[in-house]
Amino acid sequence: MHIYRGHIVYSKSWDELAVHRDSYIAVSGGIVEGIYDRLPEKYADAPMTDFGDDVLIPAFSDLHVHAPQFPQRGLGMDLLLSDWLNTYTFPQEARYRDMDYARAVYEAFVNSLIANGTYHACVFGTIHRPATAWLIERMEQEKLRAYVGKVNMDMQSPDYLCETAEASLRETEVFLDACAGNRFARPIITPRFAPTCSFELLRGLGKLGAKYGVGVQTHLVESRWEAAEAVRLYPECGCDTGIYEKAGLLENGPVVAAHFIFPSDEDVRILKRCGGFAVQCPDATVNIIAGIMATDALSRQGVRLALGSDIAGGHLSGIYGQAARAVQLSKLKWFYEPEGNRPITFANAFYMATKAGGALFGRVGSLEPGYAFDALVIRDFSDPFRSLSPEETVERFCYTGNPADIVAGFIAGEAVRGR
């Protein structure tokens, strides 16, 4: 048992922040036991850490990030998507056949997650199984809750990143089998997106998903080109999401749809039916000019929403910044496309960044009783001339903060190692 004192802020729901000023949070065995305005007598002898006017919040969840693209963040951002992929991304991803390079990059990537308070993540690797296996085990060592995938692609890609369907399935099964016993960082099937995968490969991945009980992450209707190309290649499926449904990929575990910017009604229906997450990646949207997710409209339709950094389509690792940008983009979407769209609030965006995204990994993303104490302590952002409320401190952190503003972090009640 340990007691922490400070201001406490977390999301109760899509619309509501819970705010506990000058309160005590009791943590037992890494799980939140309760929050109290006054410390109960039964905890009088428990050790306590007092954070004063700093604010405790849940750790963040990044539901779409490319670990191998970490070295290229903030580079080539003046290019459009196709040129950026061919100039930077594909040559960069080819380097992960070199394990020395992979270990160096992935160690820096894991450190960046921790530094930015992202303790839960859904991660793309590359086609290279040994490098991706090293990454997932490194995240397991840090007790970061994660889904990590070896990428699959066997067509419409550079020759040096294409596998045969047979080889891709064989290497994926070796990866799934090796990671099956992981407690924190678990495997997930990761076709890059439908236009880079033959149906032979997708159907085989569906069988592996059923065999090992693992879900799928991919890019879905990210651009108008992708949505049209998917239907051109697989006209019998009707829509991008329908391809994965027909391949048997949506029934075996979590479903994570990165971007989901141009969904048809059928895409929405299928994603809702399987309980999948649509992941908004605000910075990447701006950098590659794909489009702006209809966040509010999708929420009102009952789609589960979360946020992703999309490193390196996005240039910053912190999900707190993506929460701020999600609000900004929702206002642009509403201003230029008012029909059916409304701006979201900061409370909505913070919910996506914490409780909503955390739901992918279990009872994380909140500080309610019964949730794992995966938590951050944010410094008081008050000015000398104006005090901020706890919720204002959290909002200012999301708009202006950086890792130096995170005073402390905890994973399942254990203090996070120094950054």
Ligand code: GUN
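Moving on from the form predicted on its own, please list the structure of the form predicted in complex with this ligand.
Since only the chain itself is given, any partners or molecules it might have are not part of what comes next.
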């Protein structure tokens, strides 16, 4: 049992930010027991940490990030998706044949997640099973709740980064088998996107998903080119999401659809039916995709929304920055396409960054009773010119903050190393 005192801010719902000034949060066995404005008598003898005017918030969830692209941040950002993949990303990903390189990068990647307060993440590896297996074990050791996938790609890919369907399925099964017992970082099936996957491969992955009870992550309707290419390759499936449905990939576990910028009504219907997450990656969409998710409209249609950094389509790791960018992009979307779109609020974006995304991983992403105490302490952003309310500190942190502004972090109630 431990008590923490400070200002406490978390999302209750899409619209509602809960703010408890000068309050106490009781944590027992790594789980939040309650929040109180006066400390109840029963906790009088419990150890307490006082964070003064700093603000406790839930840790962030990044639902779309490519660990192998970490060394490539901020490069090639003047290209569009297909050229960016061929010029920068595929040669970068080919390097993970080399385990020494993989270990060094993945260690830095995990450190960057932790430094940015991202304690839950849905991660793409590469086609290389040994490197991806090392990454998932490293995340398991750190007790980072995660889904991690060995990427599958067996066509329309450069020779140096292309598998046969048979080898891809075999390696995926070895991967699923090896980490089936993980408690925190769990496997997820990861076909890169429709343009690089044969139907034989996708169908085989669907069978593996059913056998191991494992869900799927992929890129869905991320650009006009990709959405059209998916239907050109698989006209009988009707739409991009229909390909994965037909392959039996949407019924075995969580479904995570990165980008989801150009969905047809049928894409939306299928994603809703399987309870999948549509993941907005604001920086990536500006850098390499050139489309803006209809965040507000999708939310009103009942699609589950979350945020992703999409390193290295996105150039910044912190999900707090993506929350700010999601607000900015929703205003541009509404400005240029007022029909059916409205700007979202900061509370909406913070909800996507925390409670909505956290739901992929279990009871994380809020500080309500029953949630894991996966939390960050943000320094008070008041300055000599203006004192800020706790919710203003959280907003300013998302717009202007960096890892140095996170003064403490906890995963399941345990203090995070280096904090």
